[in-house]
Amino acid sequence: MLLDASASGVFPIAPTPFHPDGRLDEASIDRLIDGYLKAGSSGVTVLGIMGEAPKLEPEESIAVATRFIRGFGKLPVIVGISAPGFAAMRSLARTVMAKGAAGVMIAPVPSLRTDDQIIGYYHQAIEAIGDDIPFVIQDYPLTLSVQMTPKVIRQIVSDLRSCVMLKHEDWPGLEKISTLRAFQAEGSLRPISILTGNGGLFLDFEMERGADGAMTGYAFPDMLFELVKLHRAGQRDQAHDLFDAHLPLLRYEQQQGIGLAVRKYVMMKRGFIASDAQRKPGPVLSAKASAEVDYLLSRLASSGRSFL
């Protein structure tokens, strides 16, 4: 199955697991497929930022990736081929396509400043790929340093047929979707499939701006496909409601630095993955900040909407 515009629902951002030692912990990419898929994921995106994809050998990227596009069966699999250069990205797309995957998600290097060199580093890469690759562009100014404009992004979607997905993370970000939105009304951009991230600190309202759901790796996907349901069946307040339930575990797993280790500490202790370790180099929490993770973990599950 080929990625296309119509994807919609939550796709997890999902996080490499490793052993303690730092060796990559297969079981546990056997049991984090299991959890995605009973949470209600739509697909899943593999070998992005929260996957530590820059610590992984060639080898252990395509070993992770493949096992993903096994386990989801029919299900999608995108993957990230970010690279410095684009010969490792070539062939990166290129053999996880083989393997199955649906298609391939690319951020900008971060020295691109100015408008026309986005767009040119869209064509180059696209060139060195193929164009019968179907791509995702990942517009996350944040942490890649990098703004593009929604008239940017439409001239790449109106260049590049394929494309077929923005994953759109920037802060803030709500009338860059409105934007893209009325681009497509008036018919300037052909549609595309809008999937945000920034762990779904905005996603309630995203949602009603236009997105057609997540791609992100907040450590409840299970609140995310809920929260998406309820905004499909109109419960508007029911949706954010359940959102409110989450912010403060949301706004604290945001937190630069340390974000990772958060969300995989809280998907260890929900059985997700066995250990929260990452491959070094990378932080860790300290007992404080485990122990206030705990704090809204608990107040979570007293709410009555933690999933626990």
The other form holds:
There are 4 protein chains.
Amino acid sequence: MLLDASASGVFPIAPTPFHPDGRLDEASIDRLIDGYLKAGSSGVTVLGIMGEAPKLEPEESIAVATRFIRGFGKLPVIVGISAPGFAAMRSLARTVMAKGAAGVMIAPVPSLRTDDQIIGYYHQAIEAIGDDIPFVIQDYPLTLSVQMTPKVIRQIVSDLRSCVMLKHEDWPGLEKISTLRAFQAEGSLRPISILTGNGGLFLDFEMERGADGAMTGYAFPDMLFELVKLHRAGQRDQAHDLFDAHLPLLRYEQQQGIGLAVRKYVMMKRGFIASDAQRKPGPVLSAKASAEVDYLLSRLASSGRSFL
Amino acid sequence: MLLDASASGVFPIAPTPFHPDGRLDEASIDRLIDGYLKAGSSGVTVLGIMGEAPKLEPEESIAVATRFIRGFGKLPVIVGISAPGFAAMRSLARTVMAKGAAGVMIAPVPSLRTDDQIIGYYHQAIEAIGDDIPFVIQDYPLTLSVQMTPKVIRQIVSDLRSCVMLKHEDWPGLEKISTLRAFQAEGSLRPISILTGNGGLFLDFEMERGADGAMTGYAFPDMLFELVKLHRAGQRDQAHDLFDAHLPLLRYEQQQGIGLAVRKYVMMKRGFIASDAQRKPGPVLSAKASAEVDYLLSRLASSGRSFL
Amino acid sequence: MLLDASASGVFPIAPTPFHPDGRLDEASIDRLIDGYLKAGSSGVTVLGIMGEAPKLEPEESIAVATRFIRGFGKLPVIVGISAPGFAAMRSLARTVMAKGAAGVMIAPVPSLRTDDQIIGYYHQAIEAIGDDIPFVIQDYPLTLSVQMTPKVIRQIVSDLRSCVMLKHEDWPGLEKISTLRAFQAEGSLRPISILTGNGGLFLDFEMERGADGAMTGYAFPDMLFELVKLHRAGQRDQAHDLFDAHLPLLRYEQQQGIGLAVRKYVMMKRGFIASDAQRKPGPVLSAKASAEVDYLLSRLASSGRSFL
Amino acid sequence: MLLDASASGVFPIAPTPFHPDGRLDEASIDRLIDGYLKAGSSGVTVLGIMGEAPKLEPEESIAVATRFIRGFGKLPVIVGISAPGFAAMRSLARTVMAKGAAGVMIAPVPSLRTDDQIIGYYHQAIEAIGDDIPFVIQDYPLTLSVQMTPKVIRQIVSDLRSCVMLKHEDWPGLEKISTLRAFQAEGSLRPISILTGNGGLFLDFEMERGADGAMTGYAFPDMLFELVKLHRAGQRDQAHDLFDAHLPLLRYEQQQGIGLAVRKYVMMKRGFIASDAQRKPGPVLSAKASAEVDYLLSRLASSGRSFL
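How about the form predicted together with another copy of the chain, since we already have the form predicted on its own?
Every chain and every other molecule in the complex is listed next, the one we just looked at coming first.
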């Protein structure tokens, strides 16, 4: 049941549902799981940046991860364990793996700069959590301000056998996928799974460049699934037609700082969760913004591609 | 002929055309001017970040600005004068104003952090160039890493009478436009022109929030012009239909680092410039990337909204 | 027993002692407490940046804080609670206050930029932990990359009644102390305690500018205590003579990244702790570096000002 | 007369003297040259960060460099040519070399992050200025936020034959000198000159680690010269005695932002320049700060080590 390099398809980044008063909304976790499974997800990632992980008490984090693990059954659940210290990272990793997680995701700490610092950090993290836990590199320079070259990623994969996946979230990043796949083709990089993030903003071309699927939280995971399927079937134009119909909303959701508010609002309207509340502190959508989202949803509905 | 707070419409951010060997391509400047005028531009901005300004010798900068000023005739030309030192800034500002520029644009230096530092910087810049030159604040945190709140912008506008325009390029930024227009409505901010950047990625809603137009370099300025016109005519759905048809390409062009390469490539294909060469150092589009742009252009052509 | 704005003197920033195999060394905590008390400390700060707090499990953090609280008896213990999320911050704050801590110290998260963001962050933190816990603002731009102007600090102090102290660690920072004390003199800022950090590198003049004492981890807290005493007695030259004798070592200790290794090494040699081990990951002093520290210690001993 | 890898001794970083009204003070340049030569300098570096280079008009920069070149006669003058664009860099480099400069110094632009980006930047810079001009790498992460590992420096030196010197200004940086000298010893790095900066704050140990001398602007270049001489003569204790006597002032001068104001003030008092004016914008020493510097100077005078 452990994650391996053959993983593909759609792994939504799950938000953590809260009641308006800030309590965990466990019933909505179950609805969310149900929605993700119906949408064709191959797995799920919890406690990521979009999962409001730093706002959870340690026991809440474990409760959330455990509920997703139980709900996803045989499908893999990846748990974000990024933390400023390795003690917390190890503790969470060992606990969730014991509960049945398939692997963990590790983002670099924002202060890392040189190639050696980044590589050294992953060595230390794996020394801390143990090399028996499959892990995902999160490469997200826009938010984390850490820049990993393809060569750095190759070095980490080569040094650390438990690395099985790259969450690719560089921007721009199309050439990075091509370079990594060329490394594989020439034999200098063993095969790894590449799932892409950035809200899906370039998923149309990322699949064509060699990605194995998407790991992102766009409020229409069914679209992501359908896009991957059309791509695999070689139906390029149809894949782009679908993507383009969603792009106005997808672009709106992909705004730093308020993206999660938009995403939870849409998921609430779609019935995936009961409330769009974020635990404090978190931004609130203005009336103008939610009206804009409503307008985009109505246009999407008119296009006949909204899955509602 | 000086820029004032009533400016509106489309002010393209002009690239600087080069021959493949790196020389300035002056004939292409003339074609570009022609293209911009036919596309309905209200003015133009030259020597901005996308104009490869730091790669120009001082005399080349003046030559480029002068050619645009002559070509645009009575329409306003704004010249980017951002520089690490005030001496270079003053010198360029005084020179281009004497040549007939309508105003200048000033970005903050990336090291500024506190509100007082940012406000102080604009005071010093205006003391250097003189308070008789209309100027534009460039608010572009994604690239410049300087974050200006609406209150900071209001303070600059209030302190410095020669400030007439905001180039709004925050991301996300819709609420910022609404806040600034609310300041105006309540009388705490005198009217200024707000033109928006970010490649146009949110222009559809920016107009609805109160922007006066676009100041950005998207390779289809005709689309920007048409969008502004539809918005003014109250044709909301039609404006969004047009915008959405362009969004896949517009999004592709809006990639940090390679955006200018995409833009010049499209402008070359449209006949606005003879070559897509950037002066070194500059990224080159990969074969895969140019094929992707070609594909997006063909889809745009099929939509009947490509103005070709 | 709660911390208030009258706090003064020396509050060492305590390192966390470990055995060479990485286990907490509780006996050394007791020796350290003994050493600090003999050195004339007025209180102590634990779980700060130099306390390797992110490497501790939550229960270890509480154990460390509790041991210091017990050992310091009626003297105040300040606990660093900075964390990426407010849940962890609140949980640690409430727990250590229940154990007898005198107050908590809060550093801003590194992503904060604008004045409003910084002020807002402290509002949210206090909303999370409760306004009944005295707190210290940690102003440390060199490491945290957050720049607080004196006006921002004044606003936080004015808005939040539970703010009683500033850990001043700006660099350069002498004018900041003067500005804050001038705010107090003119009545626009209520009195707060100002203790200074930065390893003590400017403590000689910081006292003269109006600081109430030192909150830093220099391996000779006895020197810090004596310096404060000489200053209060008006013995300026003698204070500087003492300071200058320590400056070569103090400067050596004040190196980003390896400073804690130097500090623990000296404290081990002085008998304050049994081992200079840092929990992994942590830098190790090279043979050349420890020989350099030995040389500086021998010179300090020759000066007759080493307190050994 | 070109700079080569055998350069050693003291190369002061020269400030640019101005009249109180902001005009260049050419007579003070001549006094400064005289002072530097009497202090035993082996060369000089002009138009660096501390030379207020961005505040100079292009023709002023050339005038300043030319005056130093003439004044230093056969001794080497290094000219800082760091600029946001390669066009300005090339133009200044070619001009000053034609006037008789011995080499140029190049700092990386602050946006560089990965090892490959840094190495690539130096390749592009040398392609721009030509590989016939000896150049100095400026490694100053505290101000430039670019972190170069010893391996990156080795790669640049290995790739680019015109690289002859490192201005070492990392902090902390003692191990970096040892690592680079170990590279040389093992034959993986050809010999280069290493001169150290950071105001001289670690010069005592930097010489012992293998530096060839100092390139920094401390207002007592005579002390730097004497220190290097004592080190070469194997008089370790005497070198440290001298250094320690200056450390209180040297530390005071080494404050980000106001360091140049302190330095110019001391140089004015020493008669090296007529006025401590900085061209605007620049900080002004407060009355308290200049009194503190006066006090440090009086203590230095009492020590008998002030060279006055």
